[in-house]
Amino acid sequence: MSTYDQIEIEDMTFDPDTQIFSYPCPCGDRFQVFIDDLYDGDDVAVCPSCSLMIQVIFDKDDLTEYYEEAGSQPPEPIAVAA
């Protein structure tokens, strides 16, 4: 898959009420991606408008910051019955 750009999260904007990553896409849109996809290793911001996206670089310990701005927690992993 190829992306348009890697971007660091630290540059990218974080609304907790929505849990949303986004940044300026060269379409005048935005990419983005729930918190909850990036703590799951989608690393992938998608913009809605066109077909760009970009890397997100980071570490997941990076998420616990912007959890805990949002009030929530991240996703429990999810069991699977052999």
Given for the second form:
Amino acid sequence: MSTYDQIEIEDMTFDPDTQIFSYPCPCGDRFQVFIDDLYDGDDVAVCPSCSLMIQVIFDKDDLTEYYEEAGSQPPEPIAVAA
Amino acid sequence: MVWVNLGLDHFEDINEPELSLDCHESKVTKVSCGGNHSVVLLDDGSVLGCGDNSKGQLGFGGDSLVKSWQKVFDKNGMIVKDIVCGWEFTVIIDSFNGVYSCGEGLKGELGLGPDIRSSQQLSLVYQIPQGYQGKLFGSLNNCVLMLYNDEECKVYGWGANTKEQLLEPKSRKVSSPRLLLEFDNTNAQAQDSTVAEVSMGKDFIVVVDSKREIIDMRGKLPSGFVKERWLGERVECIGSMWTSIHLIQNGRMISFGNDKYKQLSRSGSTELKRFSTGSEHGVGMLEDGKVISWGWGEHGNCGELNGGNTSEFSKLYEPRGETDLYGGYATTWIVEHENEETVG
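Given the form predicted on its own above, produce the structure of the same protein in the form predicted in complex with its partner chain.
So here's everything in the complex, that chain up top.
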């Protein structure tokens, strides 16, 4: 998948209420991605108003402080039947 | 989320220039755009604004959306000398040389210190000392103020600094004006030059002096745009999109950086006389006076392209008079002076 740009997580804005990371899109709207999606390894933030997408650069450990800020927990791993 | 930041009283993208503002008594001296707000500075020092005001970026509270051009920053008879918009903020210089900001800036964009992240009305950032003139430059999350007189020139900056676009070492933000560089014209080395222009991308700045030489570049520079190669080079025209830089040198366009949406497609071209840049597109004037555009045009900002991106020049407009060009966030502005019309 071709993304428009790569953005480091420290440059994004985190809203603890909605648990969404956002970053300005050149169209004037914002790229958005849920913290849980990042945690699950989906590193693409999409813009609701246009076709552009960005790849978020982060380590999984980076997310801990944001989960703390939001007062929530990472999603439970999906149990896989043996 | 779409705002009426074209001053056209509707929310649709348009791909042909429409008349947005018709001024009879005064001349448009500048158009500046933020993420979703736009301002027009007139030569009588008044400012017209429209679009998103939810963060107070148009200088007042209580009205989150300004649907059509409205006088703003006119309290107490304020006369505005210069203005620049960033993502959700606006900075102005008034006739008493006060530098003011309003709106929201989580990365220090308001320049009002570490504790102030939003202001619904203009607040004083800096008082320019007597004997200096000021000029503003802006980008997504940064503002640069140039102070100058016959003897010296100082450049201050504030806002995001995670890519060292202002100062080393990197920091999350620079929340009040900090001196970036200065010149003393009595110094032989400076050879009577002063800063003429600061071209700002999303994460970088490039400073050009009055001899049109590149004298400083900072931040995350577009790939291929190498400091050792370009410092000291003379350029006729310079413009930065968020993730690319474009120069005209000896009549030829040279571009570096992100080309995913054909932003670099005019590199090598010798047809452009001058140009201006928006977030990810360019708008330029050919030798024959036609206005063209290139780059990311998904919102009609590069004209009729079936919503795509263009590597060909997209002919936008044939002006009848003297023309100024401006690019915003996926918006394109043509100011035609003969009849003093602004089309967006």
